[in-house]
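Given next, in C-alpha cells, is a single chain: the form predicted alone.
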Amino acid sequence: MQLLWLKRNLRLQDSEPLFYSMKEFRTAGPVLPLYIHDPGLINQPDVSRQHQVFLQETLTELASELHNLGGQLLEAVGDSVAVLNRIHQVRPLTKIWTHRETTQHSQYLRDKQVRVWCQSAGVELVEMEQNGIARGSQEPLPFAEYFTRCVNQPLRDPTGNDLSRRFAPLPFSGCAPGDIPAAAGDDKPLRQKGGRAAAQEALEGFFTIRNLNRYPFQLSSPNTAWDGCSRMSTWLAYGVVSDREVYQHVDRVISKGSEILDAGGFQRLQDRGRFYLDRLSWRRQYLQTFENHPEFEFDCILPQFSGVREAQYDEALFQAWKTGRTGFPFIDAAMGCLRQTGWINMRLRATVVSFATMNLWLPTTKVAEFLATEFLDYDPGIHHIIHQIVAGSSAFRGIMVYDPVKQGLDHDPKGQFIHRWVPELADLGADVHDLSKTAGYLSVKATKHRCLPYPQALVDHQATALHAKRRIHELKKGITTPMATVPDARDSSPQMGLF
C-alpha cells in the first residue's frame, strides 16, 4: 500500500504526490491518503487555535472531495513516526509520497525522523519539490524562468473521476474530533475559512483586468487593502492552492487585457502584474532563503545582534504591546484587527513590527513567535526571514523605522480604522492621531462596555527611533553589502502576508 501524506499540502488538485501515487498503484498497490494530527506539533508555541480550526475546515472539504473520487481521508491522532508505524504493522507499505516543505524547526526535525523510520522499515519515501524551491545541490530557477514554466504547466485535476481502485480502504478507523488534543489560544471570529471552495472563490474574486490594476494602489492603506489585495497568502501557506495556479491566473490576466484593451491601458495592466508578480518573486526568494538557513528561525541572522535587544528585554512593554495598549492608536487598531481577524495589510505589519523591535526594542524572536500565533497565513519560511530585515539585524541595506504617528496619518487620515479597532477613541474624530488629545480619552461606546481609558504613549516614538538607528548602525559597521540569500526590497517595504 502507498501512503499520499498530507502536511501544508492540502489539495488534491494540482498535486504531483497524488498523480504519481495514483499512476503507480498497480505496481507499488493502492493509495492512502492521511492526516496526523501530531500532539507534539500542536503544541508548539507558533501554533494557534485559529490555525487548527482552518486546517480542520480544509480537511473537512478535503474528505469530502476524495468520497466523490472513491477514496478516504484518514486522520489519526499521534506521533508521526507512531501513526506510520501502525499503519505499516496493519497493512505493509510500500511508497510515501509527499510535498518537501521548507518549515519550522519542530517540523523539520519530524520530517527528519519519517525519513529514519523509513530507512529501518524499507518504506519509500518520496518528498517532491515545491514552489520551486532547491535544496541540497539543486540550483534554483531565475524567477522569470521558473514563472513561464509555471503558466505552460497544465495543472492537474482529479476532479470528476471515478478513482475508487486506486484508493486503499482504511486501515483502522480514523480518530473522532474529540480525540485531537486543541492547540493554544482562541479562534478568530472574522478570520479567513479554510477550504479549497473559499480558495477558489478568492482566486476568481480578485483576478481580473480592474482589481489587478488597482492594486499598487491598495495595498497600503489597512482601509482599502482588506478587500484591494488578493489575500492569498493563507491558501497558499497551507498548500491549498499551488503557486502555479496563482500565477496562471496573473497570466489569464494579462491575456486577456491583451485581447481588450488600447496598447496604453494594456502597457499599464502589465505593469501592475509585474508589481504583483513581484511580491511572488520576493515570497519564493524568502523560502529559499529559510531553506538554506533555516537557523534564522532562532538566530539572528547577523551574529552581532544576538542577545542585544534580550539584555534590555521589558516585559510590561512586550504585553502592552501585545494586548494593544502603548498609546500609538495606529498600532493598537492594527493589533485590535489582527485579535479578531488573523490578517492585517503588509505595511501595517511592517509597522507593528517596525515599532516592537525598534520603539520598543523587543527581542526579535520573542515579536515573530506571538506573531506567528496571530497571522493565519504564518509561513515559516517568509515569516521569520521578514522580521530579522524589518528588525535591523540582516544584512539588508536599509533601516525601517516606521514611524507610528506618521503611518496613521498617510494611510488612515480620518482615522476610520482606529475607530473601528480602539473603541476608546470611538468618536474622537481625525483627532485620533494627536497623542495629547489620545491619552485619557475614552468615548461613550467604551464607557458603555468599562473600558478603561486609553493609556498615555509608552515610549517618545521620535527619542527611541533615533536611538534604535544609533545602535544599529553600530551593530552593522564593517557590512557594506547585503548577504546575497537575503533579497533586497524594491520599495520601503517588505512583504509580510505578501498578497
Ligand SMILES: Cc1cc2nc3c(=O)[nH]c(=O)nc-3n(C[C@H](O)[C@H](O)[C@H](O)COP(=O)(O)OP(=O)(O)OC[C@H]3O[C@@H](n4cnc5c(N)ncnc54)[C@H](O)[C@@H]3O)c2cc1C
The other form holds:
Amino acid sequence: MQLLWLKRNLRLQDSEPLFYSMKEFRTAGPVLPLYIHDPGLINQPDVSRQHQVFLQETLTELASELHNLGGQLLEAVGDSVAVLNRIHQVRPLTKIWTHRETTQHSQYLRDKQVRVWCQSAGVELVEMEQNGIARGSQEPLPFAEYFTRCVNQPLRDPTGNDLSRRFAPLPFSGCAPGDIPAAAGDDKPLRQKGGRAAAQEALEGFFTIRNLNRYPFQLSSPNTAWDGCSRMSTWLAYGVVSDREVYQHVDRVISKGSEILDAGGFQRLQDRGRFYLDRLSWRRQYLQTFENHPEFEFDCILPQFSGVREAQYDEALFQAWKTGRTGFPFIDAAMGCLRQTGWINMRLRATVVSFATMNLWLPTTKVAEFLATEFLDYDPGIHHIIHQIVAGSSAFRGIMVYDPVKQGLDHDPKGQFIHRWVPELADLGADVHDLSKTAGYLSVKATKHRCLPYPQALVDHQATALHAKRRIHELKKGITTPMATVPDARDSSPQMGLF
Ligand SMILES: Cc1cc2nc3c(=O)[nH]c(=O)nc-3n(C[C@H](O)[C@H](O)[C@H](O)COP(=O)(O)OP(=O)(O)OC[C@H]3O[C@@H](n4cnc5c(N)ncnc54)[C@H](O)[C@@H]3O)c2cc1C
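Show the form predicted in complex with the ligand, please, because up to now only the form predicted alone has appeared in this conversation.
Full complex below, order starting with the chain above.
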C-alpha cells in the first residue's frame, strides 16, 4: 500500500503526490490518504487553537472531497513515527508520498525521524518540491523563470473522477474528534474559515482586473486592506491552494486585460500585476532563506545581536504589548483586531513588530513566537525572516523604525480602525492620535462595559526610537553589504515605503 501523507499540503488539486501515487497504484499498491495529529507538534508554543480549528475544518472538507473520488481519509492521533509503524504493521507500505516542507524546527525534526524510520522499514519516501524551493545542492530558479514555468504547467484536478479502485481501505478506524489534544489558546471568532471551497471563493473573488488595479492603493491602510488584499496567505501557508494556482490566476487577469483594455490601461494593469507578484517573489525568497538557514527561528541573523535585547527584557512591557494596553492607539487597535480575526495587513504587522522590538526593545524571538500564535497564516519561513528584518538584526541595509503615531495618522486619519478595536476610544473622533487626549480617556460605550480608562503611553516613542537606532547602528558597524541570503524587500514603487 502507498500513503499520501498530508501535512501543510492540504489539497487534492495541483497535488503531484496524489497524481503520481495514483499513477503507480498497479505496481506500488492502492493509496491511503493520511493526516497525523501529532501531540508533540500540537503542544509546540507556536501552535494555537485557531490554527487547529482551521486545520480541522480543512480536513473535514478534504475528507468529503476524497469520499466523492471513492477514497477515505485516515486521521490518526499519535507520534508520527508510531502511527506510520502501526499502519505498516497492518498493511505493509511500499511508498510514502508527500510535499517537502520549509518549516519550524519541531516539524523539521519530525520529518527527519520519519526519514530514518522509512530507511529502516524499507519504505520509499518521496518528498516533492513545492513553492519552487531548492533543497541541498539544488539551485533555485530565478523568479521570472519560475513564474513562467508555473503559468505553463497544467493544473491537475481529480474532481469528478471515480478513483475508488486506486484508493486503499482504512487499515483501522480513524480517531474521534475528542481523541485529539486541544492546542493552547482560544479560537478566534472572526478568522478565515478553513476548507478548499472558501479558498476557491477567495481566489475567484480577488483576481479581477478591478481588484488587481486597486491593490497597490489598498494594502497599506487597515481600513482598505481587509478587502483590498488577496487574503491568500492562510490558504498558501496550509497548502490549501498552491502558489501555481495563484500565479495562474494573476496571469489570467493580465491576459484578459490584454484583450479588453487599451494600451495605457493594459500597461497599468501589468504594472499592478508585477507589484502583486513582487510580494509572492519575496515570499519565495524568504522561504528559501529559511530553508537554507532554519536556525534563524531561534538565532539572530547577525550574531552580534544575540542576547542583546534579552539582557534588558521587561515582562511588564511584553504583557502590555500583547494585551493591547501600550497607550499607543494604533498599536493597541492592531493587537485588538488580531485577537479577534487572526489577520492584520503587512504594514500594520511591521508597525507592531517595530514597536515591540525597537520602542520596547523586546527580544525578537519572543515577539515572533507570540505573533505566530496570533497570525492564522503563520508560515515559519516567512515569519521568522521578516521579524529579523524589521527588528534590525538582519544585514538588511538601513534601519527602519515605524513611528506608531505617524503610521496611525497616515493610514487611519479619521481613526475608524482605532474606534473599532479600542473600545475605550470609540467616540474620540480624530483626536485618537493625540496621546495627551487619549491617556485616561474612557468612551461612553467602554464605561457601560466597565472597561478601565485608556492607559498613558508606555514609553516616549521618539526617544526610544532614537535610542534603538543608535544601538543598532553600533551593532552593525563594520557590515557594509547585505548578506546574499536576505532579499532586498524594498518596495518596487517608492511612494509605498518599505512595507
Ligand atoms: C512581521 C511580519 C510577519 C509576517 N508573518 C507572515 C506569516 O507568518 N505568514 C505569511 O504568509 N505572511 C507573513 N507576513 C507577510 C505579509 O504580511 C502577509 O503575507 C500578508 O499580509 C497576507 O495577507 P494577504 O494574503 O492578503 O497578502 P497580499 O497583500 O494579497 O499578498 C499576496 C501574497 O503575497 C505574499 N506576501 C505578501 N506580502 C509579503 C511579504 N512582505 N513577505 C512575504 N510574502 C508576502 C503572501 O503569500 C500573500 O498571501 C509577515 C509580515 C510581517 C511584516
